[in-house]
Structure formats: C-alpha cells, structure tokens
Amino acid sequence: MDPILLLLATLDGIAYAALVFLVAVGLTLIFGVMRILNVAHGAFYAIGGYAAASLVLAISDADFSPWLSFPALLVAAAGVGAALGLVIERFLLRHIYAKEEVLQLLVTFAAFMILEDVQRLVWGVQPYSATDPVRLLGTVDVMGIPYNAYQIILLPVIAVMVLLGLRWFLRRTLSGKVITAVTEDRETAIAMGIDARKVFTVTFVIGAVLAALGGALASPTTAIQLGLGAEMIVLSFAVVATAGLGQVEGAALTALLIGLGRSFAVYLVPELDVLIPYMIMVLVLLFRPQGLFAVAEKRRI
C-alpha cells in the first residue's frame, strides 16, 4: 500500500473512530449502570446532528460571527441530550427497570421509531449540513496533501478529552463514585442510602448528551439525514459488544480498531467497508464471547 494512502487511511480511521466512540461510550455507560440496551440512543445522535446543523445555519443566516458555530455545536448537543434524556428516562424507562430485557429492548426500539418520525416532521427529508466549522479551521499539510484540521485535530482531541473526563469523573468525584457503587452492587448501594433513581437519571442524561455530541460534531462533515441514527446505533452496538458491555476504556480502543478497519477497507476493498466492523465483532465474539475487555467476575465502567 502506498505510504500516502496508508497515512490518509489512518487519519480517516481516527476521525471516524472519535465520532463512533462518543456514541458508543454513552451507550456502554448507560448499560453498565442501568443494565438497559438503549436502542433509542441512535436517535439522540441524529437529532443532535440536526439541531447542531440548524443552529449553525441560523447563525450564518443572521450574519453573526461564524466562530459562534463552535459553541453552537456544544449547545445543541447539551440541549438535545438533556431534554430527550430527562423525558425518556423519567416518563418511559423508569417504568420498565424491573421488567424483562426483551420488553426493555422493545420499548427503547419503539422510542427510536417515534423519534425517527419526529425528525421527519421537524426537519423533513432533505439532508442538513453546516460546514462553517470545517471551513474556519482550514486544512493542514499531510505529506503534500491538504487534510481538514477539523477532522485530524478537533475530533480526536474532543474524544480524548471525553475519555479522560469520564475517567476522572467516575474515579475522583463523589457523584462518579456513587455511580460506580450502583454499577458494582446496586442492592448494597441502595441499602446504604444511595438514591438509585437519581443515579439512573444522571447516567442516562450523560449518555444522551454524549450521543448528541457525536451527532453535533459529525454535522459539519456529514450530511445529516433520515436513517443516520439507525446506522450509528448498529455500529455502536458492534463497538460495545466487541469491547464488552459496560467497558468505557475498552470502548475507546475498540472504536479505534473498528474505525481503522473500516477506513482501510474503504481504500483497499471498498465493497466490504460496511461489513468490516461486523466481521471484526464476529471474530472477537467467537473467541471471547464476553468481549475483549470484559471481566467475568464483575461488571466495570
């Protein structure tokens, strides 16, 4: 393989892995604490993308400084994640925590389908894209080839910041330790006076915000359109299953593995680029059904 193509494939894979990680880590955090596989997670990603693109376009139409598009991405992600996370957790999931896993899966799938229709009603069927952030950061020279600084610098930096921030939050703060306690032994934590419902609400909102952040950061480089949420949730499930359910650090490494695998497939065997992530998942699960980083004795986040 040509060295330039090798480098470009690596950079593409890292940028793609950063977005996948943001969605997958929210999904695995929710499962680690609440033991719910949230299919509606993909809708948070898509709506975060739609909201971010709409806000950036509104800033442009109003002739405000285009640099406001960067905080707009964060504002859109926080608003979508907090609003949808609170509503779905309090009025839907709270009633099915003690139910069978199949029912939980069906309920979150129903929520996903409803949110898909909401996207169609609010934004229609035309794709949305807001390229101001990419244009403002310009390009960097990679072996004589211009490459978007947004993808090569901003996306990986934010993904690393989220990973380090989650590690610090879960291990160094009181709220994080409470979440970890509920994850490790819910019954004992409740017996010690911890309000598990409040922990569930906080965890679900954090996961929803992370998914929406992934969509918001994708909006400058990807056409946000119907079906994007379904594609991302399936890929995120592949990352989470390959890493092991409930593994935060493992999700980061697995997202990188799958992102690089998909990127190299695009350059080498484009006919298989969609299949590669799932082929990696199948190969891993054949030899380690619990995932690459899962610990058999107990759950971890």
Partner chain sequence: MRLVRYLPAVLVLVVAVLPLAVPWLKIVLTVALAKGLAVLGVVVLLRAGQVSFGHAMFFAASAYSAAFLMQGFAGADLAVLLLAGMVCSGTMGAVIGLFVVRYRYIFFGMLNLAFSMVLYALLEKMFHITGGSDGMAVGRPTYLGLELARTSFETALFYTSLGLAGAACWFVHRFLRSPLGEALSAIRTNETRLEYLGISARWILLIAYVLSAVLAGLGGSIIAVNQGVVTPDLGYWIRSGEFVFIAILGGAGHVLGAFAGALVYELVRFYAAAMAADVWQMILGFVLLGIILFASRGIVGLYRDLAAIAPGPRGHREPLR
Second form
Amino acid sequence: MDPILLLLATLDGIAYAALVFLVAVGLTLIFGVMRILNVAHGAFYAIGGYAAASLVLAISDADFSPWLSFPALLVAAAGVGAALGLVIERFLLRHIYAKEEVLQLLVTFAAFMILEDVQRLVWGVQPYSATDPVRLLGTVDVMGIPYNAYQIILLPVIAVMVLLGLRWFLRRTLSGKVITAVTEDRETAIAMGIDARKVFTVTFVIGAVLAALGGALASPTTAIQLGLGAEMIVLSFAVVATAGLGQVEGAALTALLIGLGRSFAVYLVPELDVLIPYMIMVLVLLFRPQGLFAVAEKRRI
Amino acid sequence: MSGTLLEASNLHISFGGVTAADGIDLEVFNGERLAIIGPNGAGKTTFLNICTGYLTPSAGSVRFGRRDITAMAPRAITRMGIARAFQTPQLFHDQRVIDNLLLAAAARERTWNPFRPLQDLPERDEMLELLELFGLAEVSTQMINELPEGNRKLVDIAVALALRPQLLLMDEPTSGVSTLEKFRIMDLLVEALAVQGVTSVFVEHDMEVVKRYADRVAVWSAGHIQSVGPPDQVLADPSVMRDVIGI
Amino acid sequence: MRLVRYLPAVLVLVVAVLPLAVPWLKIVLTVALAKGLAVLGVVVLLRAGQVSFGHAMFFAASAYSAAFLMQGFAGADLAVLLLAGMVCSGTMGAVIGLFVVRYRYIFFGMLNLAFSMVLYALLEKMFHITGGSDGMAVGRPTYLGLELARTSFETALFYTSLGLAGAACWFVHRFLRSPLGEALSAIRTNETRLEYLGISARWILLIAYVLSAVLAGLGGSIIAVNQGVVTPDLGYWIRSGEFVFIAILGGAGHVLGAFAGALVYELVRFYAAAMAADVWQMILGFVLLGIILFASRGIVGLYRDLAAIAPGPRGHREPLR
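Here we have the form predicted alone; I need the corresponding form predicted in complex with the partner chain.
All chains and molecules follow, beginning with the one already shown.
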C-alpha cells in the first residue's frame, strides 16, 4: 500500500475515532451506572450536530467574529445534552428503572423514534454543516501532505482531554467516586446511603452532553442529516460491546481500533467500509463474549 | 448395588484469594445418601457446581461412572444422569407446576415434535404420580409463583427427579422450611429416592436431618474434607462439632 | 356484549370479505398481512423475552430475492418466489442466528440492529447489483402457472396472503404450546434450570430465530410482489422498529395480536400518515411509550378485558392474567 495513503488513512482513522469515542464513552458510562442501554443516545449526537451547525451559521450570518464558532460548538453541545438528558431521565427513565430489561430497551427505542421526528420538524430534511471552524484552523503539513488542523489536532486533543478528565473525575472527585461506587456495586452503594436517583441524573446528563459534543464537533466536517443518529448509535454500540459494557478506557482503545479499521477499509475496499466495524465486533465477541476489557461474571446459584 | 458412582480427585478452586477447594477427594457410592456438612462459605455449593460442570476446577478431576466429566457443560452432564436441585429453587416461575415437570420429561425423552402440545406428552401420568409422591398433586395446575417457598423447593426436587437421574445433588433441601415441615419433606424425599433407586448427595446444615437421613457424612472445612464416615461416628467427634457448629 | 367473544372470528370474516366490497383496500390489507407475518416472527422471539431491532433485514432479504428471481426468470411463479424467499431468509436466519443466540436482551436487540444496518448499507451501496436507493422493479409472477391480469392477481395475492397468515398463526400457535415453545418461554424465566434439564437454550432460541426469520421473509416476498418494487428502505431500522411497535401494540407475545396490531396499524397509517407524515415516527414513539407504561398487554389485552367483563355462557369469566 502506498505509504501516503497509509498515512492519510491513519489520520482519518484517528479523527473519526475521536468522535466515535465521545459518543461511545457516554453510552458506556450510562450503562455502567444505570444498566440501561440508551438507544436515544444516537439522537443526542445528531441533535448536538444540528444545534451546533445552526449556531455557527447564525454567528456567521450575524457577522460576529468567526472565532466565536468554537465556543458556539461547546455551548450547543452543553445546552442540547443537558436539556435532553434532564428531560428524558426525569420524565421517562425514572419510571422504568424497576421494569424488565426488554421494556427498558423499548422505552429508549421509543424515545429515539420521537427524537428522530423532532429533528425532521426542526431542521427539515436538508443536510447541515458549518465549516467555519475547519477553515479558521487551516492546515498542517504532515510529511508533505496538507491535512486540516481541526481533524488532526483539535479532535484528538479534545478526545484525550475528555478521557483524562473523566478518569480524573471518576477517581479523584467525590461525585466521581460515588458514580464509580454505584457502577461497581449498586446494592452496597445504595445501602451505604448513596442517593441513586441523583447519581443516575448526573450520569445521564454527562453522557448526553458527551454525545451532543460528539455531534457538535462532527458538524464542521460531516453533513448532519437524518439517519445519522441511527448510524451512530449502532456504531457506538459496536465500540462499547467490543470493549465490554461499562469500560471507559477500553472504549477509547476500541474506538481507535474500529476508527482505524474503518478508514483503512475506505481506502482499500470502499464498498465494505460499513462492514469493518461490525466484523471487528463479531470477531471479538466470538472469542470474548464479554468484550475485550470486561471480566465475565457468573450468576450465583 | 455397590461400587463408586462419582469420584472427585484432588479438586482445587479458589475465588479471588478465597480457597473453596484445596485438594478435595470424595467418593459417592451407588445407592447411598451422602450428606456434606461444614461452615458457611466453606465451598460445599462449589462442590456441586463443579460436579455439574457449572464451574471448572483449576486442578483435579471428577469421574462419573467410567467417564471424566470435569470440563463438560452442565447440560451434557445432566443428560448423562446427574440431576440437581438448588438452594434457591430454579423454576420457570410463570409456568404451571405440571409444565415444569413435563418440560423435564420432554428433555429426558427428547420429544421435540413442534405440533404436539406439551400437555399431551405420554409422560403426563408419570409426572402426576411423581407430584403425588411429594404431596403436590393438588397444586399441579398452579403457577410456580403462586406457591409457598417450601412447596417450591419440593417442586425443584421433583423436577430434578423427573429426569430419572442416577445421581441427585441437592443444596440444603430443607432450608427455609419450618422445623415441623422439615422431617415431613425429608420423609417424602427419602421415599421418592428409594422408589426410583437414586443415589443422592445433599448439602445440609441441620444436624438432626443429617443424623436421621444420611448413610454417610462428609465434613467440609476450609477447602478440605476433614472426615468422612457414618453420621453417629463423625458427629461424635468433638473437633467436628467445634468446626462445623462452632461449639 | 356477548358479541365480544366472537369478535376475532367476525374480524377475520370482515377482512376476508371487505376487498369484495371495497376493491382498493386489497393492497392495503395485503400489506397489513405481510407485515403481520413479520410481526409474528418478532412475537415468537418475544416469547423468549428477546426483542430484535433488526428483523426487517429478513423482510428485505427475501423481498430482494424475489426481485432477483423475477429479473433472472421473467414469469417465475408466485409459489417459487415465496418458497425462495423463505429459503433465503431461513438460511440467513440460521447464519446470523448462530451468532446472535449467544446473547440476550441488550446485546441480542442491538446485534440484530447492527446486522440489519449492514444489510441496508450494502443494498444501498451495491448500486450495480441492487439499483442502490432506487431499488429494483419486481414484475408480476404467474399464479400457479396462470398469467393473471393486474386486479385478479391482486385478489389472488390477497387471499393467498390471508391463507398463509392463517396457516402461520395456526402453526405458531401449536409451536408455542409444544415442548419447544414452552422451553422457549423458559428462556425468559430461568435459563439455569433449562441448562440443568439438559436442554440447550441456544438451540431452542436458534430454532425460534430461524422460524421468525422465515416468517419475516414470507412477509417480505409478499410485499415485494404486492408493491412491484423493492428498495433498501424495506430493511431500514425504522421498518424493524415498526414490527416491534406492532408486536407490542397487538399485545406482546400473542399470535393473533400480531395480525390485529398490523391491521389496526396499517389502516390508521393509510388514513393518517398523509396528514402527519412528518410526525409519524413521533406518534408511534408516544403510543409505544403509552402502551409500555400504562397498558402493557396491547390490543389483545384490551379484548380480553372486554371479554372478561362480558358475562359469557354459564356466567363463565375469563381469568385476568
């Protein structure tokens, strides 16, 4: 393979992995604490993207400094994530914590269906994208190839910062330790007086904000359009399942693995690029049903 | 009937630093009722889990008849003739008592005709007789989750016996049952075992039950078999009483 | 109120006779029956407590197999198309099933979704074979060797579908009461005991999975012939979601509920979807939430409640479960 193509594929893969990681880590964090797989997570990603693109476009229409588009991405993500996360946790999930697993899955699936039409109603069917942030950061030379700095520097840096930030938060702060305690042993944590409801709300909102951040950061380089949410929930599930449900660091490594796998496929066998993430997942799950980084558990009998 | 039915040799297993079995050797003889006693958490249930393939020991082997069953799956071992009843009954809670037994009969006979209702299995009468033996004939059409705990334990054992096993492993068949009920259940159970000619191993906490119903008793302590023998002999040993009951 | 007891029989009769009175309803009802077959597949899996978010893949696979067959052998017979569709979806069900039956709940649902997304993407991308998002035309097959005109073919297809739906109902009904079916619902309640009866939960689930794939495939073939065109949308996740929705709407785990749900759904959609095209998913979502949170037994549950209130012969009351 041409070394330049190899390099390009690697760079693409890293940028892509950074976005997938943001969505997947939220999904896995929520699962770890609440034992619910939030199918609506894909919609958070898409709506985060729509909101960010709209905000950036509005800033450029209003002739404000285009540099404002960077904080705009963050503001859109935080706003969308917090609002959707709070509403869905408060008014929906709260009623189903005691229900059967199948029903929990169906409820988040219903939320996903509803949010899909919310996107259609608010943003219509045309694709959105806001390229200002990419243009502003320009390109960097990677061994003679110009590559845009937004994807090669900003996205990976943010992903790593999120990973380190989450590690610090979960291990060093009180709220984080409480979340970790609930993840590891919910019954004991609740018996010790931890307010599970509050932990659930906080975790769900953090997860939702991360998904929306993924969408917001994708909006400068990807056309945000209908159907994106479905693709993303399935892909991030593939990442989370391959890593092992509930694994934060594992999700980062797996996102990189799957991101690179996919971008190499784009260059080598373009028809099959969508297949690669799932082939990786199926292969891993065949040999390690619990995922790469999780430990298998047995029911007590 | 004599000879060895099941033989465990040199079993080792530990969980996160806790050693449940540290070189266990234990034989089960044809036709006997063997009780296993010992302090909580000593590894008695682990022994049943290993013998039925739910856990694989880190070293050692289990032989059943002439075959090594150490690494086999629970369902393969079940098909060979080892059935199990559980400390917490494992039943299909939203199906009826008779359905639970009929499913066992279907599994035993491998009757998987998709057009024939489970209800019409030819083994139905045999299953009703089995329920009769346990005094459960009246509740045969009740849902499992409508039964009191004591009856559920009996159904759990009946389901295991419906498989017509050679060997039945039971985990505290009389726990969660009132003292009054205990002997009634054990009488029924011993009769059922005798009718079918089933060899049995049961983990037990109640020394009265052990004395009355076991042919032999094995004392499990800290991953070892401390002693094996007839109940009156083993239970007379003061060190056993100290280790097991704490006096 | 006594009539309530005969409601199912009356409904079947109405559905059978309606197209004679209102010919244009035929196509809608055929669609409802085809979807009902796929929903029945979802219902079989719900019996084991498992929900598949990807069953439209079998629907699409056999629809495309019909399209390819018609393309290769113009004038192939409907019976051949239906059979080929069942073989195709059944084989695919066996292969995918071997993998997914190792998993339960979240993994089962999402892995099915993942496989269906892959099929959808392939159907869209393999433009030179599948015609991409424009899809493929499906010609009119012969009917048992006869070349029928359009309207008489539609009538024949409708009654064939009705017959197949009836047969499928009968078979699934028997199946669910057989030892296999009872073992299937045992997967939901206690897999440990199942294993300790010497029964492999995976085998049982695999058999059910292949059956459910074949049912979905049968529906897909009917849709392909009925519409005369197949597109990747047949396998999109929204379609799978629709099947799950209808299964829950009809009354999770109930055989007749699958078709009752499909009829209600398709008729409402026929009249209302045009008015509310942009919010159709949203309406479905809210109804689904409503059913799960407040009336988890769906249409069949409602009917049973009605039947229980109505005093029947000898004052017999159907017990409320």
